[in-house]
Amino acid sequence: MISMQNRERGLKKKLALITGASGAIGHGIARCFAEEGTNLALADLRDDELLDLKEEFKNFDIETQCFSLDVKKQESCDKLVQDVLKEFGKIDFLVNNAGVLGSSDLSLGMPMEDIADSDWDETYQVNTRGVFFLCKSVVDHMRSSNSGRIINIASRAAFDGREFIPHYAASKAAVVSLSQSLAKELASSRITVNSVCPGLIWSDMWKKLSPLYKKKNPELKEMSSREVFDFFVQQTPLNLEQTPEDIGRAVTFLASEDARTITGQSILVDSGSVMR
């Protein structure tokens, strides 16, 4: 019998795409499968930021790569996958991270009539028409290897809905069905498909989002930023804010042999926020 301690997770030298991987989610799910021995090609649309990680992961017995995209174009998802192949020759893990809040002149909701269109748009053109489309570049071949792992970053709000921002809450819970969606289709191939729903985690997405929550809330209104995630962190039943390698290590146990029967699921790192 094998012990825990030596068992093969199945994820040295393999290969991990990850999306939006320039951001405090993406730079952690990228640190944590780079503890694992995994390779990595690293994508955003803002690639200049990539050259960071790269050098950091130079640490690493790992090969790492950055790769320019933009997730709202079929043909730069496209270009990705056959940019990766060419470079890896295979992609074992894809990690479907990239995401916004709304455009950049961001609205908040409630009445919901403050939301503008743009907001709407936006969110979904890169959160849930995004992942469909690196989903259906790298379909064929993890099909053709019949194997792989694909893990979406969606949100606690995709299921308990957020009444100030209810266009961001409903493009995470589409990524969410439509991962189940395709955990159904991709089985026969062998190729898994789940989501990870992160709580709170003190990213540039916050610190945009707690002014406007400051403006929305009188109770909030003297608070800094950070002191309003706070605020929110400490509803949660554990009281803890989520680190962006909490969110890779449920990504990393989703990639690993030990999930290899797990499919259709969605984990929430959320210190219990939403529980179902």
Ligand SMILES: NC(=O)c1ccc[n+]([C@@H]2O[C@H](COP(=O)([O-])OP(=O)(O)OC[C@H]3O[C@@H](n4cnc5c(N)ncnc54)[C@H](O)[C@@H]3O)[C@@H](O)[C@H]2O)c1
Given for the second form:
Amino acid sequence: MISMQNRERGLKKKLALITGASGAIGHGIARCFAEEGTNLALADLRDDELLDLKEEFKNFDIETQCFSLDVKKQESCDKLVQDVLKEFGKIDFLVNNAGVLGSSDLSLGMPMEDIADSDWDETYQVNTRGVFFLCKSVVDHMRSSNSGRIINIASRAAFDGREFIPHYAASKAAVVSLSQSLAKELASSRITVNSVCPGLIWSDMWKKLSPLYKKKNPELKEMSSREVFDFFVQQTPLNLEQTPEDIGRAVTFLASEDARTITGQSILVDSGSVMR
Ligand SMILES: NC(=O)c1ccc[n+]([C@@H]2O[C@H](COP(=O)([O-])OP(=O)(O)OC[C@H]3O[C@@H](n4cnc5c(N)ncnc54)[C@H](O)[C@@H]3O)[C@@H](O)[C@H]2O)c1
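Output the form predicted in complex with the ligand next; the form predicted on its own has already been displayed.
Time for the whole complex; same chain goes first.
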């Protein structure tokens, strides 16, 4: 009898390309792959910060390389894929995780007229178009190997809207829809495309969002940024925030042999806040 511990999940010595790897969730996803023995190509706009991850994974039996990337530019996505293929010879898993809430001086909605055009454009360029650009860059390689897993990080906001950040929710709903369309198109090449939809993870994104919520909502005015985040966590059925590794484990599951017949799906990792 084969013991569960020895069961091959199909992740060892494979190559995962992860975008937005300098951020909290990207880091957690990378750590979960590293624990499975998956080699890592880590990419981010803030590529200096990737060096700390490379150092952290030195003691794992894997190879890690860091790459500079701006997902807003197709040529940057194409160059990344070429550089990763030159370095590793293959890309088994693509994790589109890079994301933003808006421009650097984000203004929250409610009323909706407060959403600036720049917030709308920046969010769509990174969260939605960026995912499509990178899928386009990698798909030739995946088609030629008749295999591949694409995992897109969307959000629980994709499913029930968010009144203060409608542009962000719409960009993530588009990611879910895009994943389904690509899943249909690429199934004949045995490439699966799924999305993971996080709920609430304490990250730079929330550090930016909390002070803005405080300005808009008198009930939150006296709270620290972390207390504002906790306030939202308390609204979820399980009353538990997600860790970056909670997201990472859903991603490694979708990349693993256990998920070989799952495509076009969205996994909500959100303490039950959206139930479908
Ligand atoms: N934190 C949450 O509660 C939460 C909830 C739902 C979904 N998400 C999604 O999870 C993903 C990761 O978010 P996070 O919380 O780790 O945020 P984060 O801000 O810590 O990380 C985002 C990363 O994306 C990178 N990035 C931004 N623009 C880029 C570009 N043009 N090219 C390449 N990289 C770029 C940033 O440099 C950063 O390292 C995002 O897609 C986000 O929308 C987060």
